[in-house]
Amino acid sequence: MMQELIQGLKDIVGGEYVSTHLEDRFFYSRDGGTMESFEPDVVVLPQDSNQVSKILSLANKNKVPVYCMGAGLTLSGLHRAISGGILIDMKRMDKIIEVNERSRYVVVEAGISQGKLQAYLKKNYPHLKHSMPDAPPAATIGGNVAIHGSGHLSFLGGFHSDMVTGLEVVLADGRIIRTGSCSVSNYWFAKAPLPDLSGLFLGWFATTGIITKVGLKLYPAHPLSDVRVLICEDPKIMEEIIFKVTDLNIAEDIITWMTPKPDWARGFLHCNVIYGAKTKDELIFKRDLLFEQVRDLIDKKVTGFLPLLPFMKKRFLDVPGKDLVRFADVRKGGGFEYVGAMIPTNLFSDAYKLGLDIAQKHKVAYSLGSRIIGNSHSMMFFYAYAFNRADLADVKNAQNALYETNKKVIDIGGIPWKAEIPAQKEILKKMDKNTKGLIFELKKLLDPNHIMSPGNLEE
C-alpha cells in the first residue's frame, strides 16, 4: 500500500517534490529541542491548497497519518511523525496574495517566511508592518499563528492568533474551507460578525485541519523608534514597573529579560519599553511621559534607566530581536529549548522565581523574560534552557528542566505555550472534563480516521 501512496503523492506534486530517502526523513524526524525523534515514511513538498487538498483525500482515503511542518521552529516537537506516514512540508508555499492597504491587512499562504513577508512590506509598503516573533526569519506565518504566537506589536495588537481575519484550512476529507469575512465576501478583513470558526483551527497543533491561506493584520510602521530599559533587582519591584508603563499606553513592544551573561547583566531585571514616532518632537514627548510614568520609582531608586549610548540601542530595536538566538547557542552543540508559558501578568514574581530555581535546580544554562500581551492582560514568559545535544546527560537535564517548569507553570496558574506532548498531557489532565470531553469529539467529528497529527492533543 506504502509504494501505491507514494506514487499518488508524486502523480500530485511531481516526483521531486516526494522523498523517502534516508537522509530526508532523519531531516524531518526532530527540530532544535528536547524531543526523540520520529521518522515520517515519506516527505511531501505541495504547492498549492488543492494539492493539499489531494494529498489529505489520499492520506484519508488509506487512513494513513499526516503531519504538517513550517519551518520546523516550534522547538516542541510537534511536526514530529509519531506515527510515521506523510510529512507535509508547507515551504513552497510561500506567495503573497494581496495586500489592502487602507484596511491594513495581507493575505499570504501559510508557508511563506516572516522574513520574506516583512522584506515585502519594507520594499513596497514601507509605512506598514506585520507583528514579527523573535524567532529566526525562516519561522513561517501559518505556523507562528497556529500556535497562538506572540511578536513585536504584542502589546498592541495581543498574540498573533488575535491579529488573523481569515484562514482558509484543509480538512482531514480534503474539503477546503474558509473562517472569517472570506468566507462571505471578497475581503479578509475581519472574523466578525460571523461564528469564529478559526478557533477551531488555531491552538490545535494541525489535528482538525490544516491551514494553506491567512489574512493578517498590518499596522502603521513608524519611521522612528526609540527604546527605554528600566532595570532594578526585586520581581515585586518590576511588576510594579509593568503595571506603571503599560498604564501609558504608548508602547508597540514591551519586554521584560533576565541574563546571567553577560556579566554586567547578572542580578538585574530588566524592562525593555520600544515605541514609535513620526517626528523627533513625538518622540521625545513619548520619552517625557514615560520617565514621569516612573519618576516615584526612580526617587525611591528602586529603579532607574539603563544608559544606552545609540549604537547601543540597534540590539534592542532589531525586529526580528537576536539575543535569544545568540543565547541558544551558547552550550554549542545545537540544542535549545524553552517552556513559553501564558501567565497573568501579577504572576509575574512567582514565574520569576520558579524559573531561578528550577534553573540552579537542574543545572542548565538558562534564560527568562516575558513579553507583555495586550495591554498587560497576560504575558507570554520564557524559560529558555540551552544544551549540547552532543552531551546526552546535558539533554537529560534540559528535558527534565523543562517537564519540571511545564508542571510547576500549571500549578501556579499558568498554561505552557506551544506544548510538548508531555506538557499537553499535563495540561489535559488539569483542564476542566467537560471543556476536554468537546476537544475530543470535535477532533473526532473533523477527523473521523484519526489521521491527522496523531499523537498531539491526547490523553
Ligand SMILES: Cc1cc2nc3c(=O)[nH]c(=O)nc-3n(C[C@H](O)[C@H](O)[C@H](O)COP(=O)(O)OP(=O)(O)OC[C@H]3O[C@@H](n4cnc5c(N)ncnc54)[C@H](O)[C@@H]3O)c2cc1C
Second form
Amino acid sequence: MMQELIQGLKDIVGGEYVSTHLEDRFFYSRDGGTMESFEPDVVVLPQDSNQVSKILSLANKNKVPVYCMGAGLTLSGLHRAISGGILIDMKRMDKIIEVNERSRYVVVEAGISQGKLQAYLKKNYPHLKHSMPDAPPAATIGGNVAIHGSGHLSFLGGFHSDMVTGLEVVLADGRIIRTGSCSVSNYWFAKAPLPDLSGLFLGWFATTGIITKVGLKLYPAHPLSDVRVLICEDPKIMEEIIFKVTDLNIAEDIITWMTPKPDWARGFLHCNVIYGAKTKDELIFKRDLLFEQVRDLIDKKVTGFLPLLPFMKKRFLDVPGKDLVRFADVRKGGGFEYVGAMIPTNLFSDAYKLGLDIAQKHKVAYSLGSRIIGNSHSMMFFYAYAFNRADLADVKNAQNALYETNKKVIDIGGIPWKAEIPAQKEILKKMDKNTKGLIFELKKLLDPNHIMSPGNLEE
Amino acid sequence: MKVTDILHRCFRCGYCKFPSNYEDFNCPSYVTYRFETFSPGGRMWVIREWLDGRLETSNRFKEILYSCATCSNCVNHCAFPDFRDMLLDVFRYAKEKLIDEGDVPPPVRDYLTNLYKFKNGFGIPQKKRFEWAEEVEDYDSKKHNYLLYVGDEACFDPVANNMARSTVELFKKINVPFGILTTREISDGLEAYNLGETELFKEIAKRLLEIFKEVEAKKIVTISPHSLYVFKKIYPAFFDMDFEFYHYTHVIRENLSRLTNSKIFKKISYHDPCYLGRYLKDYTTVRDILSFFCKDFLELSRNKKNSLCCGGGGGNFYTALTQKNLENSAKKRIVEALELGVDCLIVSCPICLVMLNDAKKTLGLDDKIEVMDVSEFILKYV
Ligand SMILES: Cc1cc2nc3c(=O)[nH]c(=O)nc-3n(C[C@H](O)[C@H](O)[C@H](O)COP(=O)(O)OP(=O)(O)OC[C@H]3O[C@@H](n4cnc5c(N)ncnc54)[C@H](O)[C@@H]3O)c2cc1C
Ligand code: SF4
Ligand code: SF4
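Beyond the form predicted alone, can we have the form predicted in complex with this ligand?
Entire complex below, previous chain first.
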C-alpha cells in the first residue's frame, strides 16, 4: 500500500519532490530542540493548494497520517511524525499573491518565509511592513500564525493570529475552504463580520487542516526608528515600568530581557522600548515623552536608561534580531529550546522568579525575557535553556528544566505556547472539561479518520 | 578547531540559506532540490549522522554532498561567526572520506578520471587545448609581462572559449605583453580539491607550479576566478611559492586609459562570481570597468556577497548535479536580470558564462537578454 501511496504522491507533485530516503526522513524527524525523533515514511513538497488537496484526499482514503512543517523552527518538535506517514514541507508554496496597499493587507501562500515577505515589502512597498517574529527568517508565515506567534508589531497588533484577515485551508478530506471576507468577497480584508472559522485552524497544531493561504494585516513602516533600554534590579519595578510604558502607547514593540551573560547584564532586568517616527522631531518627541513617563521612577533611582553604543542600538533594532539564535551556541553545542509562556502581564514578577529558580535548580544556561502583546493584555514570557547537543546528559537536563517550567507556568496561571507534546497534555489536564470535549468533537468532525497530526492535542 | 568539533554546533536555523536581506533562498543546491538535506544546515546534520555511523553511505548521501556548489554563501551568512568559516571544510572532509572509500557518484568519478588521465576535466587530449590559440605566443619571461593561464573551461568549452578568445584579442588591442603555456598548461586542480580528491589535487598543483617555475613566470593572469582563488589561497597552504596572481579584469582595469571612453547606451548589470566576490572579496574591479563605459549600470539586488551562485562550482559544472531539476539558480538569475530590465548581463567567470547562457537558452530567452563576459562586452560595444 505504501508503494502505491508513494507513487500517488509522485503523480501529484512530481517524483523529484517526494523522498523516502533515510537522510531526508532523518532530518525531518526532529528539530533543533530537545524532543526525540519521529521519522515520517515519506516527505513531500507540494507547490500549490490543489496539490495539497490531492495529497490529503489520497492520505485520507488510505488512512495515512499527515504532518505539516513550515521551517520546523518551533524547537518544540511540533512537526514530528509521531505516527509516521506523510510529512508535508510547505516551503515551495511561497508566492506573494496580492498586496492591498490602501487596506493594508497582504495575501501569501502559507509556506513563504518571513524573510522573503519582509524583503518584498521593503523593496516594493517601503511604507508598509508586517510583524516579524525574531525567529530565523526561514520561519514561514503559515507556521507562525498557526501557533499564535508574535513579533515586532505585537504591542500594536496583538498575536500574529490576531493579524490574520482570512485563510485558505485544506481539510482532511481534501476540500479547500476559506475563512473571513475572502469566502464572500474578492477581498481579504477581515475575519468579521462572519462566524470566525479561522479559529478552527489557529492554535490546533495542524490537527484540523493545512493552511495554504494567509491574508495578513500590514502596518505603516516608519522611515525612522529608535530604541531606548530601561534597566532595573527589581522585578516588581519592572512590572511598574511595563505598566507605565504601555500606558504611554508610543511603542511598536516592548521586550524585556534578563541574562547572566554578558557580565554587565547580569542581575539586571532590561526593557527595550522600540518606536518609529516619520521625522526626526517626532522621534525626539517620543523619546522625551518616554522619559517623562518614567521620570518619577528615575528620580527615585530605581530605574534608568542604559547608555547605548551605536552597535548595540543596531543589534536591538535588527529585525529579526540574532541574539536569541546565537544563544544556541553558549554551550558550544548547537542547541537551545524555550518555553514560551503566555502569561498575563501582571504576573511578571512571578514568571521571572520561576525562571531563575528553575535555572538554578537544574544548573542550566538560561536566558529569560518577554514580549508584551497587544497593549499589555498579555506577554509571551520565554525561558530559554541552552544545551550541548553532543552531551546527552546536558540535553536531558535542559529537557527536564523545560518540562518543569511548563508545569510551573500552568500553576501560576499562564499557558505554555507552542507546547511540546508533554506540555499539551498538561494543558489539557487543566482545561475546563466541556471546552476540552468540544475541542475533541471538532477535531473528530473535521478529521474523522484521525489522519491529521495524530499525537497532538491528545490526552 | 577540528571539523568534527563543530558538526554538532549547527542549530539548523537556516540563516545560511539566505542573502543578507533574506529576499529568497541563496544556496544553489537547496534552490534545485528544496529538501532541507540539501541546505548547508541539512548537510551538517546528515554528515554528523553518517560520521557517527547512524547513516550509511547511499546514493542520496553522495548527491547531498556533491551538489554543494562551494559558493560560500553559507560561510558568509551562517548566524554563528565562531564556526561558520569552517562549514566548507566540514563538507570537504566528508567528501575526502567518500573518496577514501572509493564511493562517489558516477559523474564525479568520471570527472576525476578525466583529470587524472588527461590533466583536464573534459577528457580531451591536451594537444587540443590550444588549437584555438595558434596565433598566441608561447610565454617568454624576457618578452612578456604576464603569463596568461587560461584554464580548462575557457580552453575546452565552446561558449567559455569565446571569453578566452576575447581576452586574448583585447589584451593585444591594449598592448599587454603576454604569452600562454602553449604546450604545457594543465588543469589548476581546484575541482579535485573541492571534490575531496586531495592527493590528485596536490599532484596537479605540484606539476603546475613546476611548470610556472620552469618558464620563470612572475605575474600570472587567470581567466577564471576559480583559478585565481586556488593559486592565491590553496596552493600556498601546500607549497612554497612566489608568484603574483591577477584576474584578467585586473589587467583590463589597469589599462582602461588605452581604450576609448565611448559611453555605451545599454542597460547592463553584473553577476558577481562566487570565487572573485565572496572568496576573494573583489567587488570593485569589474564595476570600475563597467561604469567607465556604461551610463546605465544597474545592480541586481542579490549582488556582491549576496550574489546568487550560478550553480557551477564545486565540480557541478561537470557533474550537473545542481541542474538536476527544472528549477535552478542559473534560471532564477536570468529571470532576475530580465526583471531588472537589463539588455545585457555581464560575467567575469567562464563557468558563470556557460551556466547562465544555458539557462537563458533553456528558458527560451535568447533574444531577450545577452550574457557575456567583460572582454566580449568591451570588444563588441566599445
Ligand atoms: C531563535 C528563535 C527565535 C524565535 N522567536 C520567535 C518570535 O519572536 N516570535 C514567534 O512567534 N516565534 C518565535 N520563534 C518560534 C518559531 O520559530 C516561530 O514561531 C516560527 O514562525 C514557526 O514557524 P515555522 O514555519 O518554523 O513552523 P513549524 O515549526 O514548521 O510549524 C509550527 C506548527 O504549525 C504547524 N504548521 C506549519 N505550517 C502549517 C500550515 N501551513 N498549516 C497548518 N499548520 C501548520 C506545524 O504542524 C506545527 O504544529 C523563535 C524560534 C527561534 C529558534
Ligand atoms: S550552518 Fe549556521 S546558519 Fe546554517 S543552519 Fe547551521 S547554524 Fe544555522
Ligand atoms: S557552499 Fe553554497 S551550495 Fe554549498 S552548502 Fe553553502 S550555500 Fe549551499
